[in-house]
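Form predicted on its own, single chain, as structure tokens, below.
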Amino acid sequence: MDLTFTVPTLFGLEGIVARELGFLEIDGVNAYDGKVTFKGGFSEMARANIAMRSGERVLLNVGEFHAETFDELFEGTKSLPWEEFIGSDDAFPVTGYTLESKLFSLPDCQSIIKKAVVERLKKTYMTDWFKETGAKKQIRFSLVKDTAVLMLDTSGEGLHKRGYRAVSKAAPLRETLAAAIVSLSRFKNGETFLDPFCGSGTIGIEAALYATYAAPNLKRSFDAEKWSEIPASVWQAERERAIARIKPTSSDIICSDIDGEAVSIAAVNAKRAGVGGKIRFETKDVRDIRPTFEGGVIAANPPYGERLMEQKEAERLYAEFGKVYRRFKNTRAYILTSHEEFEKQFGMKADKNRKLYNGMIKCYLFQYYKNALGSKK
């Protein structure tokens, strides 16, 4: 079965998600602004849900058409083969967004799409009433520059919800973004990985999953697992495939934080993720960190100032962090912060600065690798 799927991404992560899909042996991958598409069947869909690290969800494309009026939206939606995916008892709520389009009222667009799908299904199932008590087939639409794309959500909850972070401290980092930072660091088996501001442990946990090739969503469920069109054997086979890819690691992964409560929470989260024995947790002020390794990675999401502490305090912390980093030899650093003048406070100009978003907060990933005290990426 040759279907098209769309993976929404955080802006700036499109290339990383495309690379991940290629690593998973998924074909027909193309990256666009804010999304990546790929071709395949239900096996590839299940594989992406289970093993992709940085994508937000997996959507099954049903159709695409031009729509400047509500009539065009209705007729275009009605013309799509909804009966191939939605059963007579299935629930099919509608959600989506519009951008730079003549149709900008979300409630009206949702209502029209819903009515059009109902009209299409009436003829197939010979009924005027749908109970919608069965499997959930969430319809998601995008209407961008008058082009409507209608999709079905196979994931359910966003893929950043791995299931391991039952508890977190304030302002947690999204798991998919943490995974992308690890990927950008080119963390290799055998290297030491340090997060000196670990909070609830997200970066370190994603690093441990990455180092062992463990699929991040192996233990969670997905909406499409309840779809009658997809045999349970598909999901079983892809989970077995993911388990077979897991490898041992000789990397030393260290997570530390000045907040002892946060460290305790991080340790619990790591255990829930199945990597508790692969991470060393320490309660430590960043200023007390001494170089015990070289040639590894330091990755961090330090306090921004606007969220967790006063900005001046954050700037002083960045300066101390810079002093600590300069003691390390041959060590790469990847630091995410919303502070635009971080380099000035840190005391070093980054080799690369990538704009990313942590939720709605615009951030910058400052990357030190080219001449990071003699290291090479």
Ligand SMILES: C[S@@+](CC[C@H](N)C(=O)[O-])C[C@H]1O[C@@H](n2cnc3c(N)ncnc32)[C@H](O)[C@@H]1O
The other form holds:
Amino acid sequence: MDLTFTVPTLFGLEGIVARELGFLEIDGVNAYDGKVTFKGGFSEMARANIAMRSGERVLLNVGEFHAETFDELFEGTKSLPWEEFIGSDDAFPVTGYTLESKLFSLPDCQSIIKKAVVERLKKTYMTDWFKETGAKKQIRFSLVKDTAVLMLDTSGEGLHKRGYRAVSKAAPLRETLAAAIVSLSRFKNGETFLDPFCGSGTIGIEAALYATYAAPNLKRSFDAEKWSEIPASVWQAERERAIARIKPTSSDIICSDIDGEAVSIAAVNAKRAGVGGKIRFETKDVRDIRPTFEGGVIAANPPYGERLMEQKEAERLYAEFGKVYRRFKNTRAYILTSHEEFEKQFGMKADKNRKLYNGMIKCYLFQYYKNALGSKK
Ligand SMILES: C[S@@+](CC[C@H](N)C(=O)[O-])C[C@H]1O[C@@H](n2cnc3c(N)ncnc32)[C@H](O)[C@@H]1O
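Previous: the form predicted on its own; requested now: the form predicted together with the named molecule:
Zooming out: every chain and molecule, the one shown earlier first.
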């Protein structure tokens, strides 16, 4: 089966998601601004949902057309083969967004798309009343520069909802972003990995899943599991495939935080994620960290000075963190913060810095890896 799927991504993560899909042996992958598309059938769709780390959802493309007027939107939508995907009892709510398009009123676009799909299905099912009590076939549309793309959401809840984070302290990092930071750090089996500002443990947990090749969404469910056109055996086979890929790791993964309550929460979350035994948790002020290992990775999402503490306090902390980091030998560091002058406070210019969004907050991932070949003192 040759279907096209769209994976929306956080801005800046398109290349990482494309690479992840490649690792999953998924073909026809293309990256665009804010999304990645791939080709395949229901097996690839299930695999991407279960095993992808940094993508937000998996959407099945139903069709694409140009629409500058409500008439064009209605006719374009009606011409698509909705009956191939939506059964007579299925629920099909509509949601979406428009960007740089002549049609910009979301409620109007939503109701026109809904009416057009109903119009199409009326003919197939010989009825003009849809109960919508069956499986959920959430229609998602994007209207960008007058091109409408109509899709069905196979994931349901966003893929960052792994199911392991039952509890969190303030300002937790989105799991898909934490996974991307781990991937960007090029963390390798056998290396030590430290998050000294672990909060609810997201970065360390994603690192442990990554190190063991464990699929992050193996245990959760997806909307498309209830779709009658997809046999349960497809999902079972992909879950078995994901389980078969799991490998042991010799990496030491350490999560620490000054806040003991946060550390306890992180430990509970890690256990729920199935990696409790793979992470060492410590309650520790970053200032008290000593270089107990060489090489490896320090990845962190320290307080930004916006949400959690005052700017000056954050700056003093970055300076102390910089001193601690410079005592390590050959260790790479990946630090996510929204603070524009982080490098100045940290005392080192980053080798690379990448703009990323943590929710609505524009952040930078400051990357230090070149000096990892020698001492930084
Ligand atoms: C933005 S939060 C980290 C969130 C985390 N990435 C997550 O996903 O939950 C920053 C963390 O830094 C911790 N922190 C603040 N000052 C610290 C210090 N001096 N040493 C270590 N941790 C500190 C806070 O307790 C907080 O948990």
